[in-house]
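Okay, so here's just one chain, in structure tokens, the form predicted alone.
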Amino acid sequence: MTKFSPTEVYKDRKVFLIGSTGFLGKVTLSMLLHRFPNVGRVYITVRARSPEESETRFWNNVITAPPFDPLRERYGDALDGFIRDKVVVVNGDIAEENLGFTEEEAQRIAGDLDVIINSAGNVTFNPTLESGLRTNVVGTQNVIAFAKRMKRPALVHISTCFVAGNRSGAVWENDDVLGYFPRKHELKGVEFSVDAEIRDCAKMSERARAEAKDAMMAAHFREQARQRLDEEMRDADDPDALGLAVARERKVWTRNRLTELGIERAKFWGWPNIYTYAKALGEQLVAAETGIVRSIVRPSIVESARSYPFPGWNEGFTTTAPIIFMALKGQRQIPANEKLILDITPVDLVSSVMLAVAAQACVAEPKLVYQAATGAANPNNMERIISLVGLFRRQQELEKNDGLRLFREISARFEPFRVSAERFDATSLPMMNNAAKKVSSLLDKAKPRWGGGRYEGVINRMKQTVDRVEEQTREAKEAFEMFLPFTVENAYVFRSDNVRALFESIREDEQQLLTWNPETFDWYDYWMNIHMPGLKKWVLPTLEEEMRA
């Protein structure tokens, strides 16, 4: 069998890269010109409110990031000059029809191209049904279009592995993809259309924002921004104050209505939150699209780079980060299921994946799924994860010289250790949230109603600081609440046969480019010495930062 180079593959080739301001994004941007500086032309989309905004976004916030430090050490000086014949930046927005191009520039764009790769898309796990659909399904409906435009319509799509839903064993990616949903052995004799769910979902948005111009809503969203504004000792009878509360009351209400509406209809097909199933609903598309080149790529949890650009690079709001970094402050209690495999992948081989599939769709018609996961290679389950959290949080409070050294050993001892989701119900952050809205209540209710002077003055302090505490202990408890599905609830195993037999059939002398060899990782070196510092260094303080606001 004749192998394939992706140097011969990408040389002069033309690519359009969607999404590339993002962690992945720039990961893989700079992995392109690195790797394979012989390639034709770069187009990648910088959203801005004009062109010459986007272009100074690309040269101030992107090209000067972390992830292209090897394109500076390699060019040096010679590195603009690069960039700018490598590197189109457009203004484009997958959101809006032709990308937010005019048609001329659409066309031109699309007849330049070889392949499209997309990863742009809404990573919050419960956005507003309609912030979700936008990016992940419209979005994608809109690259498929632009895509046609193209000489020969070659399209890689970025989805999840987590499109899997609730669910729990192994993930074939030559399961099938159109009509799938999570509970379709549950729900016999049930149909699931993805045409269908977009329609109802846009119903659905329609009837919400029908609700909140109801008049008993419009008294409620009145009688609310009269209390608000009271609160904040504003005049509740300033008719221009009170309309701008007002319209403020109704749109919280919408936003947490079409959010709560989505939640809602996200697990009654078996998707744990909304960005699971606009992702499922966005690949469905693809897989619809027969008439031209096409391919998905479900990356499991995308996590610190363990090699390229180097060691530790990592941006974000990352999926373990907040676990970690309540572990690091002192929570102990970590739900999990201790035999589940938490499925990461390092965000270099998720890229070099990306660029595989890519070249294959340049030259031949690539399997519709690829799965860049290491859980079946590679298993590393919740228990070790723990232990090693644990490990890390040790080696840190040991580390300080802060003139507490036996304050230090003495908390290095408390290590985080598993539970289950119904003692940290019982025990843990969901207990003291609880509490401290009981407190909170008991002092509203002990604040004297005809004016205390230092005595309300004292309850109200109180109030204040235990009302931070219910806010913090609820945010935190929201935090686990939301990786429940991957930590307790779904035992995945992704297999990616597909993935390795692409990498098998890349020259050898070329495996060095772009590499997925799971099965060689030592999850002891990459979490200690590699994921966990990346994170102290690069996302955590600016984590702590927000927790703090």
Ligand SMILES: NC(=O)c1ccc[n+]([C@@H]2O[C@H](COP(=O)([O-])OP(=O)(O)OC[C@H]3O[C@@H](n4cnc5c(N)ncnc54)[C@H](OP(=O)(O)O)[C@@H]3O)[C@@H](O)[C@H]2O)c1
Contents of the next structure:
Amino acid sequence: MTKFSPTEVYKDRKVFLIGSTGFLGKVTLSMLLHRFPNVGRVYITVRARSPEESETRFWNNVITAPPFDPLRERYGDALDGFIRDKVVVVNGDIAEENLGFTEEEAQRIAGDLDVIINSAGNVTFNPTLESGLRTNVVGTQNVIAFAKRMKRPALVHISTCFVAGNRSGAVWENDDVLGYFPRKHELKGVEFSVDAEIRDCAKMSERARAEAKDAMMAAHFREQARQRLDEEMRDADDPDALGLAVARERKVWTRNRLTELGIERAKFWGWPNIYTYAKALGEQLVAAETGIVRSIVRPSIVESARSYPFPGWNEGFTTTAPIIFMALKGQRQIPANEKLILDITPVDLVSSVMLAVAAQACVAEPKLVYQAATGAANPNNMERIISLVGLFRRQQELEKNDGLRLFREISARFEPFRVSAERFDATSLPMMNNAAKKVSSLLDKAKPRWGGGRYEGVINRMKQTVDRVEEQTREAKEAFEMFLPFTVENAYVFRSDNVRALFESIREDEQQLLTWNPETFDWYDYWMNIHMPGLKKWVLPTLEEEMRA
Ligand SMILES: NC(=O)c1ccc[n+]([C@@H]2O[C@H](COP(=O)([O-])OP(=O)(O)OC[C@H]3O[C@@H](n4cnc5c(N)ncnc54)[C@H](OP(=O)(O)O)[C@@H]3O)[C@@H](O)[C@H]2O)c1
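Please move on to the form predicted in complex with the named molecule, as the form predicted alone is already shown.
After this comes the whole thing, all chains and molecules, with the earlier chain placed first.
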């Protein structure tokens, strides 16, 4: 079989990268320009209120970011010229028809393209149902319609391995995509259709909005609004203030209701959250398009770069960072299933897969699904990960120069350890959270009913402290609970056979340009010397600031 050369494929090709301002998008854009400088043109979306603002955002916040360091090293002062020559910044929002372009713009851009890579996504686990569907589903529909304007429509869509939902065992790349839902084997004879879901979700949202206008609900919002204004020592009889407060109550209620309904729906079909449900709908839309060249890349959990742009580069904290952060801060019990593989893939490997699949899509018909996952080739289980986090924490504590040595040594010994979900519920954050809730309600009862008095001030202050504990433990508990499907409940083995075969088909002399080598990883080295130092440098300080805010 003749091997393929991504360098030859990318020569003079026109690529459209959507989502280029994100974690994956920036690394992919930088890698494309660095490894294939002969690429014809790269259109990228940078969302803003105007085309001028898109340009400003790109030049001030995107190209200046660390993922572009290798290009800065190579081109120095000539980088601006190189970028102006290769990159076209456009202001596109995929949730809008034509991605927000005028008819002429859409036709001009699409007519110039060889391949689209759609890396745009709303990665919040549980947004409202509407906003969860906006980018991940409606956006995907719009990107498909846009791709159909191309001379030879070719689309690489970025999904996630976790569309597998709540189940365990091997997940193969050639498993059915269309009509899949995780409870398929349980709900015998039930059909799942992406079109019906989109229709029914829209109806559900309409019903929730109508419910929020119901007379009884209106009275309820009014009562709550008056109560809030009283608490804030504002005039509840001022019609303007009351009107605004009622609107706010209605908005909050509708938002919560739409999230609740979305979670309920996702869980019914077997997905752990709205994100994975919406991503599954998105990729089913792509799979249904048989008349175009299309392929789905499913990364597992995307984490710190192994080598590109440099070891340890990471951004954002929707993945393992919150748990690692809490463990490093002293949360000792981590709910986990010791045998479960936590499937982590370094961002540069994921970008390599995206670029290899996109190159294929320019000249051939790639496979429908590629899973960029490491677990089948080189499993890394939770027990080991938690012990490595503990080891890293111990090293950090011992290296600190502040405080008493004895205290440091004692603190270093309080390592995180794995517990079952039941034990975690009974003894850790959920228990502390319940205790704080109980104390808070006791303090409410203890307030002198006759009002005033010097005890009330003391009790109020105590209650504020307890409420803070309640809030913090609730947030921490929610962070852990959100990850339970991935750390305790579902033991997946994501197969990456298509990815391996694709990389084997790349010419030997080009295999250093796009890398897929999870079997060679030394996970100890990755966690201790790359991933955790990377998180410490690039992610945890921001997380700490956010938590303090
Ligand atoms: N990170 C992971 O662990 C992981 C794992 C598996 C799969 N994935 C998938 O990989 C993709 C990229 O994830 P990421 O980690 O890079 O996320 P990210 O850092 O949050 O970036 C998301 C990107 O999508 C863009 N975007 C969002 N809504 C858009 C819209 N309506 N129109 C145009 N652009 C929009 C964002 O633009 P703005 O900057 O303007 O917001 C940003 O560029 C997503 O599809 C995600 O589902 C990620």
